[in-house]
Every structure is written in C-alpha cells, then in structure tokens.
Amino acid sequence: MVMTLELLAQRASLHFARRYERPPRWLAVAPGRVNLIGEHTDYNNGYVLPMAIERYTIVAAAPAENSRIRIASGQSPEEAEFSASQTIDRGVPEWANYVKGVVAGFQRRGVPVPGLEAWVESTVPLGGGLASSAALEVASATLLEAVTGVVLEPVEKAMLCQQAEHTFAGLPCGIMDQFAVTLAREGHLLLIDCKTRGFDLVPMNDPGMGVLIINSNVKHKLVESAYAARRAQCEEVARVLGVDSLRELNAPALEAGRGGLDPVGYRRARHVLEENARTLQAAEAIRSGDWPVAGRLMYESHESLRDLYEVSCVELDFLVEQARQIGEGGGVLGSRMTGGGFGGCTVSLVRSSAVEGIGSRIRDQYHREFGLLPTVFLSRPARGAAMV
C-alpha cells in the first residue's frame, strides 16, 4: 500500500531530526506526474495532457549556521554539500544536480539563498516515466521561495525548473513535466499549450473512471540517447521544411515536403503532428465523459509511439495490449505508454469498480512473460506543489 502524503511528511521529517538533531522548519512537497496523452510533443511546441498523481517527493529543511547546503535523500546513500553563496556547479551524486540547478537558478535571479540542511524522501517511483526529476526539482523550488520570501510566478518556476534539468541534469527536457508538477489542480488534468505555455483545467471527476498506471519495472539503457536524437531528428525537420518548430507544419506541408526528408524524420514528425490532434480530441472526449473516445485515443496513440517515433520496448506493448484484450467489457477504455520509452510506465483509463480485477490480471500475465512483477496503482488528479 502507497504510503499517505500525511505518512510521508512525518516519515521525513522523522528522518530529517535523526540526521540533524533538530526538527525539519520547512516542508515542501510535489507530485510525480502522468500523461494521458500527447507523448514527445512538448519539445516540438504542441499540447500535452498529463495530471498530477498521488505519489509525492518531499524536501525537509531547516537553516543552517554557514552558507553550507548539506542534503540527504532516503533513496540513497550518499548525501551532497555545496555552498549557497559560490558559483555552483555539477557534481556528484548525480540525483543532487537536480537541487543544484534550482539553487543555481535563484541565484541566477539575484535571489541570496542562505545555508540549509535538507532531507528529501520520495514514493514516486524512480526512472519510471513519472517525472521524478521534475517533483524534486519543484518541490526544491517551492522551498526556496518559503526559505528567501521570494515567490515566482508559477510558469517561471517551472521554467527555472526545466533549466536546472537542462543545464544540471543534461536532459533537454520539454515543459511539461515542470509545469503539471507546478500548476496542477485536484481533481483536473492540465491541457498545456508548450508553444504559448498557457494551460486550460480539464475537469476529471467522475467517480466511475480512474487512471491506473503499471510501472513495468524495466528501464532500458536507450532512453537518455534516444531521446536526445528524436529531439534533434524533429529539429532537422523543422529546419528543411522552413519552420521554428514542428508545431507550425501542417499535414498538406508536411507531405508537401515529404521528398526531401529522410524516412525516419518523415514518420518522427508524422508522429508529432497526430498526437497534436489527439491530444486536443481527448481533452475534449474527457470534457464531455466520452471515454470510449478518449480511450481509443489512447490506443492509437500508443500504436503511433512505437511505430512512428519507435520510442517503445516488448514489456510496454505486451502491458497494452494485455489492456486491449480486457477491453471495454472488462473495464478498460484504453491504454498507451507514458514517458520518454524503452521501460518506465504505461497508462489505462479505467472504470473503478473493476480496477483490482485489471491490476491483478495483468500483474500475473506480466510476470509469466517477463519474471519481473509490475507495480500497479490507481491515481485520482492530485494538486500540485505546497508546502506541507
């Protein structure tokens, strides 16, 4: 059983005051999060449609007597040190870049940052396409505007966000995971605009319908690399077709252009161009309680993931269509995979009263395929970052 966000907090700050010798003054808290749909889009300018979920990163802190920031994570053993009031720069462990880039960031803003002691503990699954880089990188951002007083306008924290994973991380990461971590609302999914970075709340609250999410449990070493050459694949097609961003080509000018693009650029920005489309059809489906529609949305969205933009693996395909076989019938509407590919996690609009039946069947057809056991849970559209 996921523990509460409740369970979560006292966790932390239990383990932050046997670090420390103090208690935490400072809790900070923000979602992982999950896509129903539009899959590589975000970094090509188009619409995206994920939602907070209940599982959650919490940094605690309190103010240290120097300009030192010590940090320490439950999810490993090895804790950072770094100045506050020096130029900082990447370093190890690795999952601490993430806080560096957001001090970085204040810093950069003219924001003085005094010295911390921090404890971070998470239950958002790691590498599993939920954005657990982002809830770290957010909830870091959020304790830093209670620590200076200095609050940011919610879209430029999540900008500064995105630049930390850039510049700390080396991810050139799309806004979305940022910004649905920032500026997501219980009970709603977030239809964002990543040309305009507007967004529009798409109500979910129909207690029949749940989102559930199988974590394959798999993460194959392709994912960084690949996902850096689908982006630079996009921008080559961009650049031939006259355009800033995939975002401004339509379908006719697409295969207009067709004759002077290579085979893969073609179907990469086919992909983007569908998804698009899909993603707005969905968030209207969704508005109006079609949840067949969205469903087969879903469907076909993953189909497009793993021929067209070829981001997906065996274990994701065989979770899908293991959703497919289910069917409606049995309380499946539909299902893709979610995240950058190659492993991590795919995501099923399901109905609620038959969520056990579902989780358990494709658990045990996952582990007599794989020998690897799925983690399965339901998530309802949580709210996004606080302090505690």
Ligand code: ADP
Contents of the next structure:
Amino acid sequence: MVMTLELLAQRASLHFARRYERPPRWLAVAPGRVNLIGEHTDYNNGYVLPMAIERYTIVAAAPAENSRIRIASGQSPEEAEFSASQTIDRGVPEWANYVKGVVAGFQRRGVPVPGLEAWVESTVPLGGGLASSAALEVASATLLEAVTGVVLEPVEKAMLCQQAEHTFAGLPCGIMDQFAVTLAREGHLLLIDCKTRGFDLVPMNDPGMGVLIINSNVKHKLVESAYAARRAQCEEVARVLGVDSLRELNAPALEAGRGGLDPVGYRRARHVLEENARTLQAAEAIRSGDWPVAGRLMYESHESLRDLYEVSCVELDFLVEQARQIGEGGGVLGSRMTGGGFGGCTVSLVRSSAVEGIGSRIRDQYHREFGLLPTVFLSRPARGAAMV
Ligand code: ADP
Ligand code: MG
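Compare with the form predicted on its own: the form predicted in complex with the named molecule:
Everything in the complex follows now, all chains and molecules, and the chain you saw is the first one.
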C-alpha cells in the first residue's frame, strides 16, 4: 500500500523536525502525473491528455535565520545549501537543481526569496516517467508563493518550472508535466493544447473504469540524449517544410514534402501528426464513455511510439503485449507506454472489477520474463498542486 497524502505530510513534518529541530511552517504538495495519450507531442505544440495521480511530493519548510536555503530529501542522501540572495548557479547535488531553478525563476521576476530550511518527501517514483521532476519543481514554486506572498498565474507558474528544468536540469522538456501538475483537477483529465496553452477538463469519474500504471522499473541510458535528438529531428522537419512547428503541418502537406525529408524525420513527423489526432479523438471518446475506442487509440499510440518514433523498449512492449493478451474479455481496454520512453511506465485502461487479477498476472509474467518485479498501482485523477 502506498502512503496517503496525510501520512506523507506527517512523514515530511517528522523528518523536517528531526533535521532542523522544530516543526515546519509550510507544507506544499504537488502530484505526479500520468499521460493517457499524446506522447512526444507537447514540444511540437500539439495535444496531450494527462491526469494527476495519487502520488505526491511534499516540501516542508520554515524560515532560516540567514539568507541561505538548505534543503534535504528523503529520496537522496545528499543535502544542498545555497544563497537565496545571490545569483544561483546549477551544481551538485543534481537533484537540488530543480529547486534552484525555481528559486532563480522567482528572483528573475523580481521576487526576493528569503532564507529557508526545507525537507522533501515523495511517493512519486523518481525517473519513472511520472514527472517526479515537475512535482518537485511545482511543489517548490507553490512553497515560494506561500513564503513570498506572490501568487503567480497558474500558466506562468508552470512555465517558470519548465524553464527551471531547461536551464538548471538541462532537459529541453515540453510544457505537459509542469502544466498537468499545476492545473490538474480531481476526477478529470486535462486536454492541453500546447500551442495556445489553453486546456479543457475532461471528466473521468466512471467508477467502473480505472487507470492502471505499471512501472517497468527499468531506465535505459538513452533517455536524455534520445529526447533531445527527437526534439531536434522534429524541429528539422518543421524547418525543411517551412512551418513554425509540426502543429502547423497536416498529413497531405507532410506527404507532399516527403521527398525532401530523410526517412527518419518523416517517421517522427508522422507519429506526431497522427498522435495529435488520436489525442483529440480519445478525449472525445472518454467524454462520451466510449472506452473501447479510447482503448484502441492507446494501443495505436503505443505502436506508433514503438515503430515510428522509436522510443519504446522490450520491457514496455512486453507489458503492453501482456495487457493486450488479457484483452477486453479480461477487463483491459487499452495500454501504452507513457512518458519519454526507454523504460518507465505503461498506462492501461481497465475495468475496475478486474484490476486485481490483471495486475498480478502481468506482474508474474514480467517477473518470469525479465527477472525483475514491476510496480503496479491504480490511480484516480487527482488534484493539482496546493498548500497542505
Ligand atoms: P521523472 O520526472 O520522470 O520522474 P526525471 O529524470 O525528469 O524523471 O526527474 C527525476 C529526477 O528528479 C531525480 O533523478 C532527482 O534528481 C529529481 N527528484 C525528483 N523528486 C525528487 C525527490 N523527492 N527528492 C530528490 N530528488 C528528486
Ligand atoms: Mg521529469
């Protein structure tokens, strides 16, 4: 059983008190997220359909006696300390860069940040494609809003956090993670238009249906370099075809320009175009409770990520294949890899009544195949970041 938010908050307070010998004054929380469909579309100005999950990162904090920020985490042995009153640079430990980037973002907006002592505690798996990095950034930003009294517009807050990830963690991520973690609502998916940064709430509260997340517990080395490479390939196709982003391209225009593209670029762009269309269709299907259609689109998304975008791996393919074999008769409507790829998680649409059996069957099969246990859990769509 995973800790509830209440228990996690208690744990964060306890660790804070042990470390700093007094209780925290503030507790800021942000959830992880899972993306149902719309993968590798966000940085192409496309559509995504994530929801927040019932896994959280909490930052507990209190004022310091000087202008320094000290921060420790239950998920890392290394503590960080830096000045809140001077220009902040990225450094070691790596993990604290996500927090530093957020502090720097407030400074850049002319908001002075005072000295703080802080402790981080999380139930979001780190590096599993469930946006623990965005949860850490957005929880930090939420904390700084409370500390400084300067409350940002949610979209600006998400973008400040994205910027932190770009410049302090060195990952040129899209806007999905920080957006989802900031703006999520309980019982809803978020259909985000990453071009306009507008979003629609898509209700997802049919008690008969569940979202099953299976963490392969592998992370292949490629992740970061492949991410940047995919991003560059998409930008190159847009450049060659004379559009600002792949969002401005339609299928006939891509086909017409195919001769001028290298085959890899063409495949990448085709994935993005078709994935955008699938995401809109899936949102419609979920709105009208048409689960079989939503599920089919998830399988198609996986195949496209595997064959056209080439970001899957044997472990993720295996998990999706096992889900497919259980099939609708066994309560699985759809399944796909989620997140950047090369490891991390799959997300499956399942009938609530069949969840236990599905989870244990896939766990056993995966263990037999790879000698490694996956982590399986169900989540309802959770709320976005807030003070506890
Ligand atoms: P994901 O966002 O998919 O979980 P990332 O590689 O983007 O994976 O971010 C994971 C990194 O974020 C970790 O390696 C660590 O540096 C940092 N991080 C996230 N949450 C925490 C935490 N609770 N404590 C310390 N570091 C964290
Ligand atoms: Mg991340």
